[in-house]
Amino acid sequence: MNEALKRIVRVFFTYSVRTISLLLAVSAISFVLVNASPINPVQQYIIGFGTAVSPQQRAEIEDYWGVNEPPIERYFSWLSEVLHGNLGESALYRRPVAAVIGERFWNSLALMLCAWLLSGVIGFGLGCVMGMYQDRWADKIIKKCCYILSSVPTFWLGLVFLLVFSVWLKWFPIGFSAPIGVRGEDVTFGQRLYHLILPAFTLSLASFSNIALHTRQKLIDVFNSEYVLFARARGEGKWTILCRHGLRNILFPALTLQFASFAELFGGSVMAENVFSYPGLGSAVSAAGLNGDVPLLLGITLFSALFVSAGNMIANLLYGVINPQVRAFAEAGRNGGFV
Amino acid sequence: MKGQHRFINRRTKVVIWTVILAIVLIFVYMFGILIPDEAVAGSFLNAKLPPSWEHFFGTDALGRDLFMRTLKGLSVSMTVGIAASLIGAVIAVFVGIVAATGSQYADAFVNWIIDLVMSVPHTILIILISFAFGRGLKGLLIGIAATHWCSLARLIRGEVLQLRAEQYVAVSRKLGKSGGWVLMHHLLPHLVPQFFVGLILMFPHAILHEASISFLGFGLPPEQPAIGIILSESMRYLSTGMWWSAVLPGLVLVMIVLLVDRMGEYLRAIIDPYSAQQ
């Protein structure tokens, strides 16, 4: 037990160092990219006022933003402010970036969590079905569907769902996370859920094929093994074999893969939120980019990197600590071997 | 063994299918390029028409023929896709070779860079890069190329590591050939098939990303016909019942992506030594 705990701490530590270095690099690169942009953030900030600004006021704003300082100095002062929790003020929403992210993250989290669970359950279930009925019609049909779905862009899937379920059938609302005209605090849980179903379903359909195909392959490997042959000889049925030998072997790799797919999940949620006008981080980041809201753009980029790193960290811990087959690999200080 | 009695064997069939797919794709591409600008010009007389024999995909709110616009947009997307995946594949080969033949530190550094690119969601990274270049074709191209080389680079790295362990490379070394000579004569020729298969399999991802980013408004300018832009325009008229402008262009995009994907798989089957003997 003590040994296991030590291993967890060690994997956690090595991976933390790596994650911190990656996050620092992400902050530097995104800062450089934003600086290279011909779009002037001060101008965009002033446009947001809606009134004319005298040259003196403009100079004051520029001074406050530190536009005239050298970029490296600006980067370090920005970084130290970020580390103190101050991400600056959003030009678009006229509020601190941290508050905007904090509020919108819960919306996004609800969406992503639902989609994540749904795609995990659907993908794993279909993967099991495909693996058990390998090369039969069920396998062939589902496999075809998986390949087709992985070629369908998320936003188009969302558009078609919106057209079919909202415009034609009128089962679901057109967009937003709550009914229009109802105050934020009056929205019931049921209403929120009702508005969440279609985006979450879209997002999960766009991402389950990966996990399904992975589970299928793993299950086929298990079914081709000698211990399953022996279990068959003992007279165990397909379902018994699945429960006794299959699930134990494929559940953790599938879970690991699911945790490692946070980047695709976040990217997909950007598209889904824009189609469904869902007020989450994804719609905020595209609005920030289009309106030249640099503090918000940088804040969300950093936050998304943090989110993805957290998922990768969990995947690595699962992969390296719980799975005995790769313990030795993890101890060598390498991070997980999955692509 | 069923295939032996047939007139054409499986390999020939796959080759024929690949050629047919390539011809179809080239035809679509050329057709889109050759469409004159007048064909996609709008006329308010026939705005918002549903699909008919005259306009296969109907017309949009400005009266532009959607079929022509979709095809023209498709060729623009394909140009972006080809350019971006070409750049991405070249980066991948370069980085993969550096990782596999360089020092241990170079390898670790390349792995770190790949982790770095993977640690930001691609959509957000492309938005950032596009923002840096002031939203346009250039930023879009660089963004897509910069995010799509990772998996191919890992593949190439593995391949080169395997090749370097081959005996003929060791013999070459013992005969006094330089590292550069070995690279040019033994490594690079073996990477050519990997390069092309990787390129073609990267292409569908590239056009899907292009469409997504254009849909968000970061890619091509709005007056350019592109699938993402047509679809983002169609969103505004979704509730008025203009289903054709949302469904049909997207369907064409999905079909092209599936065709290219299939072609890549076929090419891999032809080139890959494990299945080439069938």
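Numbering follows the first chain given and starts at 1. Predicted, not measured: the structure shown is a model, and the values here were computed from it. Only the largest set of C-alpha atoms that superpose within 1.5 Å between the two forms is called the rigid core. Compared with the form predicted alone:
- Relative to the superposed rigid core, the position of the CA of G311 differs between the two forms by 2 Å or more.
- After superposing the rigid core, the C-alpha of V32 moves by less than 2 Å between the two forms.
- Put the two forms on the same core and the Cα of L290 is off by less than 2 Å between the two forms.
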Contents of the next structure:
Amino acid sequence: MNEALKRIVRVFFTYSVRTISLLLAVSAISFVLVNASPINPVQQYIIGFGTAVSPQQRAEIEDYWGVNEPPIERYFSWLSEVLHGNLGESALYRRPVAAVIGERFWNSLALMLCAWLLSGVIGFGLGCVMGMYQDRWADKIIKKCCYILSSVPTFWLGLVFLLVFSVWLKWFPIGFSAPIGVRGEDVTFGQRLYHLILPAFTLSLASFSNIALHTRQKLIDVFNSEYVLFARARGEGKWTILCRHGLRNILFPALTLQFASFAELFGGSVMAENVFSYPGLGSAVSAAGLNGDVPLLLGITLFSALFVSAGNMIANLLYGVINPQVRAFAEAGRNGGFV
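Okay, that is the form predicted in complex with the partner chain; can I get the form predicted alone now?
Single chain only below; no partners, no other molecules.
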């Protein structure tokens, strides 16, 4: 127990240092790119009022935003506020950026978790089917579908599903995360899940192909190995070989790809949320970019980097739990020894 606790503390400390370094780099690069872009946050802020602003009022707004200060001073001033927990105020929503992110994050988290689980289960299952029936009709059909879906943009797939399942068949709602006209506190869990199914399924189909194709190839390698040849000589069938020898050899690579898809899902959720008008971080960052809401854009960028880093840290902790050989190899590498 002590060794396990020490390992968790060590991994957490290592990833904390890496995450802090990553966030500093992301904040600097994002700030430079935003300042190099033609976005004028003051003009966008004034447009949000919908009324004319006098030159004196414009000058006061510029002083408030610090537009006339050198970029280095503005960056460190903004970074100091971020370190104190103040991400600024959204010019689009007229609310603190932290409040907007906190409200939108739970919707995006539910969408990404459902899509993440669906893509893992579908990809792993289809990969096992393709690997067991190599070069047969099932393998050829599923493999072609994987190639096609991996090439199709998420927004196009979402539009097709929206047209077929929402407009023609009317099985699912057209969009949003809750029924129109119902207050947030009155929305039931079933209603939220009903509105979540189609965008989550769309996002999962856009990202399961890599896991399916990789699992197929790993399972083929397992079936071509010498110990599987010996198992066949003893009379074991395909499903018995899959359960006894295949799953433990292909599960770990599939899990690695599954956690590596965190960043891909976060990027794909931007398209899915805009197609289905789903109120998450993806639709918020699109609105911030189109309307020049610099504080919200920078805040979501930092939060997304933190979210992906946290997912990678959880993956590394789970690797050692699922596969003890990884933990032993890591310990040997730190001690300068061999496994």
